[in-house]
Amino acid sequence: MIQKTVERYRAHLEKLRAYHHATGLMTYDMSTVMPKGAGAIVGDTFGVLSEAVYDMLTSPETEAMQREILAHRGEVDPAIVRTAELAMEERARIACIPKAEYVQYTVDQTTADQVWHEAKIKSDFPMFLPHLEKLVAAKKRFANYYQPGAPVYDTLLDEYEKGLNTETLDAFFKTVRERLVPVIAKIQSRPDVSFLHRHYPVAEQRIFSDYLMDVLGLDKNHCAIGETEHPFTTSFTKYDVRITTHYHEDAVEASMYSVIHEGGHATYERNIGDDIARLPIGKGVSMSVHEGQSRFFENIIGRSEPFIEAIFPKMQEIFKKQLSDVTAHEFYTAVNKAEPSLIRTEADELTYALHVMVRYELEKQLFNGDLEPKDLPAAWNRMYQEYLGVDVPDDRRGVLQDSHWATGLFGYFPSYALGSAYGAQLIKRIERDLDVWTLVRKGDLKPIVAWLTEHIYRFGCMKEPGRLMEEAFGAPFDPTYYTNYLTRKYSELYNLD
């Protein structure tokens, strides 16, 4: 009786990941190639495809055979056990959201964005304002529903790191704000980043980022790469995985960054176990899991001076004109550069948290009734040159810089600077089994994909996030780690005492 079910529930799962693919395309065009003039229409079949989700998810013949699967355990396969568990967790969530309320979100969501586009080109926040109002306000009820009278904030975390809590984030960043703000007071001197700037055709980075991609070992034939305003990856299995990046002709370093990070999250979707592929769990397992990722290949081995050595030969091939009188050591300076900037994606290592602690802090007054939408604007540019010390210009390169509450991914910011911080733990407990900086300086990354996909790709959402990383670390989360390495490696860099 019981794999009669299973059978039913597969078939389940298969119809409902064909409506996520189908919404998953549409987002991915909607981002990158899409007319602007045919967003009405796509907001109107998101609404047709969100309300069918809806239903698949929330109804009583669903959740009558996962419970009965639960029921049962021991007689099926993990796999679907696990994706049972995690899908009546989803389905609590989603449930207590009137249809209605669900699908016009799903609706609003994919206006905002389109609206955010033009708004940050014109950088008019007011523009933007009456479309992140109901975003704010639906996440607000939507997690009222869901827990009534528990803090917003804390349950808007929770769907992107499960157990994570303001009091956590709050311990977390106090660390990291008296171990690192004096390390940045110190940096006094600032290294020629000049070239950096010079002309780059975009055709000459589109040909050095199909390089990078080999470099990290992406198989083209499941792994593309596309060009949007705001980059971001979208996997739709471990077998069609696509990246995006956004190309500026005096700022190489810009793309070079993006498509490494981007590729970071795309190695973790591409080394998914084969038997869980075609899974909702066939994914990866939290945000800060994933930005652990793609944060520890973009910095910790992208910007470390091996790593350099070892592609700079090929950027010199392809940037004749623009590299030829630059070392690889004179552009690892460069790219680590360390200085309070404006823009979080091209944010240096050392300040990048605390572009990240502004938007937590941001969020976390949005949520808890200390600050409406049309004041973030004020107190974002007050709290960046409180914690920078930076004035911003305009909205485009301030409240309107990130993508993400356009889509209402508010409790998502977070999961950088705790991924960072994964990544740097992570690289020490590599370290006592691979020779790294030798494997890197050849260019070689392919021991380090087979050791973390050992210990943490493979598994997609088998395991709680928590317990997966404490297994790969080898020891709980310390977040002195991060401190240190960032410490260590920027005293080096600029001679610090």
The other form holds:
Protein chains: 2
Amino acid sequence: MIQKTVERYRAHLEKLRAYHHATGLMTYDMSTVMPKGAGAIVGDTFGVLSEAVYDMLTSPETEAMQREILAHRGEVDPAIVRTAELAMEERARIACIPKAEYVQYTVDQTTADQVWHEAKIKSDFPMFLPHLEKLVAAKKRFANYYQPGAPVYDTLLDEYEKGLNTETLDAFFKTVRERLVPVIAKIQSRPDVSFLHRHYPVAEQRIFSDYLMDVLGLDKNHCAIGETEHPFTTSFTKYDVRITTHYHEDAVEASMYSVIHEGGHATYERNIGDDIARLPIGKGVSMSVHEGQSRFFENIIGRSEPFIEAIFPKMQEIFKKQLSDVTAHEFYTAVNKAEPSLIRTEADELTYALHVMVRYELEKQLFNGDLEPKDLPAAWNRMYQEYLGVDVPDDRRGVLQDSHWATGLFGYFPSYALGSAYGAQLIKRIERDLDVWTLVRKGDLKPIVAWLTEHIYRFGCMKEPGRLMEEAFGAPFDPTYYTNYLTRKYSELYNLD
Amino acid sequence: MIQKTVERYRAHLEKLRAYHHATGLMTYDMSTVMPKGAGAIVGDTFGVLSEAVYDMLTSPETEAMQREILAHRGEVDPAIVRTAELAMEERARIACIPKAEYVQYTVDQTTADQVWHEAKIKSDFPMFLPHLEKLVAAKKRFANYYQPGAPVYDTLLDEYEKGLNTETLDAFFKTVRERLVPVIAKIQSRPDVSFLHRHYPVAEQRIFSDYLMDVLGLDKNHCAIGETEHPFTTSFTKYDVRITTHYHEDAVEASMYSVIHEGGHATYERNIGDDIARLPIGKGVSMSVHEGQSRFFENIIGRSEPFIEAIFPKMQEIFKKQLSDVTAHEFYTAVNKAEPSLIRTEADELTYALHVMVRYELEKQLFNGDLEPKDLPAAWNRMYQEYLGVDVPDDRRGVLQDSHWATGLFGYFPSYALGSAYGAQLIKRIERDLDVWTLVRKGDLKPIVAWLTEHIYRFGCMKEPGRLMEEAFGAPFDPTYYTNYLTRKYSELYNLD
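Taking the form predicted alone as the starting point, write out the structure of the form predicted together with another copy of the chain.
Below: every chain and molecule of the assembly, starting with the one above.
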């Protein structure tokens, strides 16, 4: 009896997967190959497909199947039960939105993203503003449909990380600010980084990217690499993962660390359990856990001295002319230069969380307070001055730098800081099981990826993110691992006392 | 009353466009970016989406709308009437196929195409054979569902070019064979082509491709160029057209003429009327007319001496080292070297139709006669010996060379020869209105594209292909234009009498 329903539900899920595959591919194509003039057409196609998705997610038949499965949870494959559980939550979030508004939102999102790309190049915030306003207004309406009267920003935060709210984040950022600002203040002299800015031809950097993917263990048969303005990772199932990077010929570390960062996301997706790979739960569980992985590989592994020692011979082989007079240790200190700066994605580990804090404070005000979208540039520039002590020369390097708001990702940014903090606690836990740094120094990341697969990756969305991480840590989350890690690393690097 | 139906029908067509956009993009992605290991997943996604398309095309509601529109044709926009007419024809072709078979076929097609790519590289026909057998069997079944008892191959030919049949083609190829084989036989000495095979780096060839797209007037804002094993053109509407090419560093003319060929397809699509651009009729009308355009630009324009004179200074600028000691005239004679050879896509204009004839004869036997798929390689090799006098050394350069059969395109090949013949009659007609060769010698193709747009492109599928071409010619189709054109061109090139 219930098995018939499960069968029908599996067919429904497979159909849903296909539609998500199609829309996912369109999003990917839009940022990679699509000629820019095709924007209107692709927006309309999105409208049609997302209407079909809305119908599938919210139909009474779907709801009935899910309720039946949850009522018989003891008799059903736990992966299907978990899928139905999460789908009921997603349904509640979506079904309260009038269909026309939902469809319009997906079209507006596509347009906003396209306009943002152009606005960023032109450093033209007013061009982007009306689109941003539409998205902010829609997100406010949607949050109120779902949890009327609740603080809007908490509703948004909860969407990316279940249970997360401003209270937790205020406390988290307070710890970060109080412990790290004094460290930043102590740093006076800075290492020579001029060799990072020699001429690194794209063709050589492409070879280096392929090598980094090999080091991360990413199988090219299932993971492609492309080039876009803003690097990202997308996954249409673990069997088809795509990362992108952006090459700057005068900054070798920019693409290097974007490949390792996106490669970290890809590593997570590629190691989801095969048993759940085609289900909606067959993906990374939350943005924080995802960013935790990407920033773990980028920073904790990728900016460690053992890792640089492991890859530096190959780097010198690829970049013969540029790096023959540089040592691994010099390279290590250069990629760990700490200095308040303008661009989040290029920020060093130490000041990074402050970039996120600015976005967090702005989003909080935008959704819970009085800040209007039109006032964002001024508020942005003021906070960069206040927290990081830097002057923002234009919106391209200011409020327009990130793609997130252009695709409606409000409440996402805190994931980056939280994810960084997860990584610091995680490495301490892994060090108990593995001789991590000996492995890294040999360039052998396999056992580390296997450990993460065993404790995190294979589960996909089977567990709530909070529980997943606590079980991986073997202890509650504690942000002082993060502040201690950074304090120790930078005290050593800069001989602070 | 009828206007309500038209409105509903337009919404249906827009939905259909979106699904075709999605599946079209998947096909494109599969040949360009997709990591090879993702094949199974994309096949399943195709299955789901093509089932939805099947439902839309064949539903009783769709049929009722179409019948109503055709019954009120006097009151309805002619573009919508034409769309409904063609949809009823397509419906008849599809609705007779059991849905499960239709969906399975789309999945099998996707798989066969993937296997073919690998089989070609490995020159492994047995690897490809079971997939080819499936497609041939399905095409036979489908043709019999649609026109039981009719010769299967005629049913297939009619699908790509309405009204075309083996009787017409037998006569066409007879003329071609009788008139051209003696010309081929007369050619004894051949020009020096060694400079075509110097080292032409991909990076320089990419710049040259961009230049050729400019010469053709292809706007990069709506036409992208990519790289694939086998060049092709795809269009998701005139606003998003994609061409691909393949660079051989030791054969500059290979990519050059594939860009001009695919650019010809793209020029056709890019100049469809805006009024019909989003409708199913907003595309090239038939394969022959399409190949007519691509081969018109590739050969009649692209391999003419005035065209080479127009682009050669730029070529010498891009390929400084490779072409400084070569004259435009030498280049012209080299790219028109006539010699029986193995590969259709690299064949010269004169022997080209014989390559097509081999495929035509094999397809005819495969569907109307006794030839089994397993016997194709032997039959292929025998005919290449008989018609072209060449020995086929392996299946990679033999029966596996083209992608068409791997995607179920049986009955398509004759379009290439017919299209070539259309071009020869077309140029004579255009010469009456424009000073064609003076324009070409200046590299100014705009007036020629404008003429073709006025007489052919803008109509999309509004007219039957036969009528469209007759009206463009201002006379019935006559294949002796083609044989005369080739006889004249090669007699001059080789000083034949």
